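Taking the form predicted on its own, here's one chain by itself in structure tokens.
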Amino acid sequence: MTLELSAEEEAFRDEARTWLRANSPGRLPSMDSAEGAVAHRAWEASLAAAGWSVVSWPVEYGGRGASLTEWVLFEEEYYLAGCPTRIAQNGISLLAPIILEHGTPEQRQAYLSSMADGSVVWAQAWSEPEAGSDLAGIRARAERDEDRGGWVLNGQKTWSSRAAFADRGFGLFRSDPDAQRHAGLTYFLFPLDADGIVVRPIEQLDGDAGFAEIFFSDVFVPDSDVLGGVGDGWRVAMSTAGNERGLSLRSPGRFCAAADRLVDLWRERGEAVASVRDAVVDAWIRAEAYRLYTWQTVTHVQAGGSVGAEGSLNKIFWSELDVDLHETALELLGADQELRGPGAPAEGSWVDDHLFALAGPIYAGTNQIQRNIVAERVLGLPRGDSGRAR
């Protein structure tokens, strides 16, 4: 593992730190509200205008051509500066790596720049009412329309993140109903205002619409919006899942910054709640362990390696750390966790972030499924009689 930075990397980190601390808007209204969505898009535009939205992308698409090391450095500085969660995250962290790997030059040109500046926000439309963790069990279908040179989509997606305020979506549809479960799937891109699409927001615990159901009724999608080839959707989707569970979705900077805030909260209130002292220390150590693990992974990838099934270990670790860290904060706050707005501890952000953390063990593939993957593909354990690892 390499932790020493070159002079160029240090200069990059210092430039990012200076700009982010001078320009961070701090905490914005929830991006799952109409007001917050507008504010977050404006922040994305500011990042893009200054060249900080997608630092690791090629320059021609709005990036800086930064190395993986520089990307991790940027993420650390981003969260240390108290910058808001990215409303463009589905696009820049999940879809963009797949477009860069599997997309056509025309798709890269059409979608990447608008993704980077927040003018087009993407929704992840994978799960279905009877196919959540079992992504291969999807039933939404795509039928060929030769006359128009494209496909007609029908079916339903649910728990589609960002869909309530997004512009476009990406997801899998069954294009060959006679193929085996993991075959016959095709990956499509589509506008959420297309004829035949109905978006119904799903209200979360906090009252905001962070998800939505999407209903497709004879929705036409041209061949130019097939990503990765007809029938190749499972392989493309697993590339997305690998990015989501591995490095791109949850950088260590997010958890290290939260752990530092937890330590500050302990210093303010720890004597009154001495029983959580060990939990505070444990959260800080786990955040630091995750940071070091990420640097080990960066070193491995830059040496020619890749993130495989061990990405499931990574996903389990950060999602459970996130829940435990925020539960510790709420215990420190006691009844004050119910307060909101100016004058409240952190303006009520601890409980909001806790509610978001509770989703971590579910999205990007439930942790139960991730444990099966770890058991079978990392540890080499046999599958159980039910077809699942024990």
Given for the second form:
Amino acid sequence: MTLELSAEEEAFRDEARTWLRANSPGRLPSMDSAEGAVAHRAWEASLAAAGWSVVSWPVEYGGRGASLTEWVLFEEEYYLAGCPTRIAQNGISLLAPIILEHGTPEQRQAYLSSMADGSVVWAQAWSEPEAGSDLAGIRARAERDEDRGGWVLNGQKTWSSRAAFADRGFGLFRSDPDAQRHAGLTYFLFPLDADGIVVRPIEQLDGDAGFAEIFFSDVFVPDSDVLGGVGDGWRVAMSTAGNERGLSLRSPGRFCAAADRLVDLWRERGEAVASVRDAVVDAWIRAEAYRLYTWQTVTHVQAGGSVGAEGSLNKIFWSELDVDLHETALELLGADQELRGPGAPAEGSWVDDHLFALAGPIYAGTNQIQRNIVAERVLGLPRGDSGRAR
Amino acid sequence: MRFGTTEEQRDFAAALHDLLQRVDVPTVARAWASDDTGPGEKLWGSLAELGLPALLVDEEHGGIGAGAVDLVVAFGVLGRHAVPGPWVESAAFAPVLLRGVDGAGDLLSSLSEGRLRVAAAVEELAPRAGDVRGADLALLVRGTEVHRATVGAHYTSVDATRTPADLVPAAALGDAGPEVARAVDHAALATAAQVLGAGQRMLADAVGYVCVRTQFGRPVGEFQAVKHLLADVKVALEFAAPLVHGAALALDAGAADATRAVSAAKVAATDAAWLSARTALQVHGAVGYTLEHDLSLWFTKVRALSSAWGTQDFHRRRVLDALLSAASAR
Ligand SMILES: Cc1cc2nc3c(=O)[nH]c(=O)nc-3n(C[C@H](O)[C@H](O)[C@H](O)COP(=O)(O)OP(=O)(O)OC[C@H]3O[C@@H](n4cnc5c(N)ncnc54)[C@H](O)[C@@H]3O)c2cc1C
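Now show me the form predicted together with its partner chain; what you just gave was the form predicted on its own.
Below, the chain from earlier opens the complete complex, with every other chain and molecule after it.
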């Protein structure tokens, strides 16, 4: 494909390719297990040491100040080299952009470098038992403690990815009890081992403790750990939602690499399961479409445009592609498709990745919510019975 | 890195769009369908003045010498407006094919001036020419041999503006060699762009309709079941578009994977456009199921074009074959 890369961009890609192919550890044990978390942190540390952990960040926090184009190139190379999933992901893609934009100089100093090298892993604590799709229904509260110069947190968060093995959390709390819904929320940063916090791991469909409930009873957080303005939490948080759905959460590299592996699987087993031929082709075409769509978005952003509600198109597309692609692989595995672990084809990685993919249409705003957003904000259909599009 | 159209290409699209806005194209198309080809021929002339049939003809023969990216920009607009006539054959297929044929210079000149409408059949791809109405020249391709042909039996298409027909070889024109494959790729890609434009138009019209049609005391576009259908169409169309653009870039660059890119684009654009057609029909209710409603023009065209210049199965096979024979898929 003719992307008209500049000499500098090509040099960047080649350097990334060389390093990643030489250093990729391949698949590691699940990052949602104690053993896997350790291995993934070590991988983050070696990425960071070589300057590949957060290429798009400013140099002073461990980045390379890479352009958006270079970031996408890096991501392509990362997955083509078979590198592992990123345990630091939610910090890097959801929290860091906010710290860079809304954080104080002290917060940037304190939190960015340690996030980049995997020594401090962050968990996102937004959802609550009664606030899922309707996130503005948050009930966990923050009360002012003037004497100590901070806030006292109480309540419950849930479904917090990697909280079982993470060090710190970031979340939204109701700081003004009289305010409704989107108003009166504040964005807090806190250590997960603070006094008054109890983390209860929850086993996901794949059997690992991939997310957790977090209980807060009288947890003190100093003013210095308020991110953005008091009462401004919704606006601050939504600037990460845009990031999450738009470009940063799932780069095309991941799906292109998976589609290429699917073609290889067809090569091995296609004759036996001819009925899925079209699904193999379509998965590859969709991954390619996602790749080119991303380049189109990058071109748009580099020309000064922004990604607004269109990020929802993206989220629907990659999450459904991911499920379909892996279900096609399972079809190709025939009766082996239920096997996990040792003795299973590819050590069960197709099954594991399928289970992982199944969550995609749920997290980061369910695909029903994304369709509401596309219909109302992209197509301009009248609001009505679909609730406030998040 | 840049991936997108240039300002010049967007201006060209806007000029075509303005022209077609001023003409009542649905009326032209309906006239064409009932064999009153006068208004359509006049429209052909106007589009020729903007350079449409000259795009792929080289300057030596009075053409513009533009590339596939310009071509898909133009065909997107034609699709949006349901312009009738053998445009793919005349502006995408023949100019590339005839480049490879010795002594075809006069034909190329006539093409670029808009004086020649072409019907074409490639035997390996389809048993007949897709559209012979209004054509002045019929070309039949066997292997790499190009023949002038006469028109045999006519058929009726689900798209009333199209007239499929058998072609009977008359006189050999010459051997077009590798240009046959390139011409087929350009035709398939132009068709992909055209159906994508049609799909975008049907979505826009469906959105417009559900905002004004009320039932149960509110616009039906407020119902979530309707919203989600339309959102899915938007997703499909948005992600097919970059495949079409990417394939055009690949053709222009003479890239080794250009054929694969064209087939991928044709598959995705056709599926997206057909989803748009089905959905537009559904959200219009019964009025959408009438020939009188203009939706029928786009709906039937997308259905007919879904097998033109290669069926979905043909193109999926080509993608897979290319993937399996490549050392690395990307
Ligand atoms: C693997 C995984 C990891 C996660 N990680 C995190 C994390 O790290 N941090 C965090 O805070 N949260 C996390 N979540 C939670 C996630 O954000 C929520 O699950 C999601 O927002 C949906 O909320 P819910 O589960 O309460 O479903 P509900 O909101 O109860 O939805 C139930 C169903 O109703 C539908 N629905 C709801 N409202 C509407 C509407 N208006 N229109 C149409 N349909 C509607 C939904 O689409 C869904 O199908 C994670 C979830 C998963 C599965």
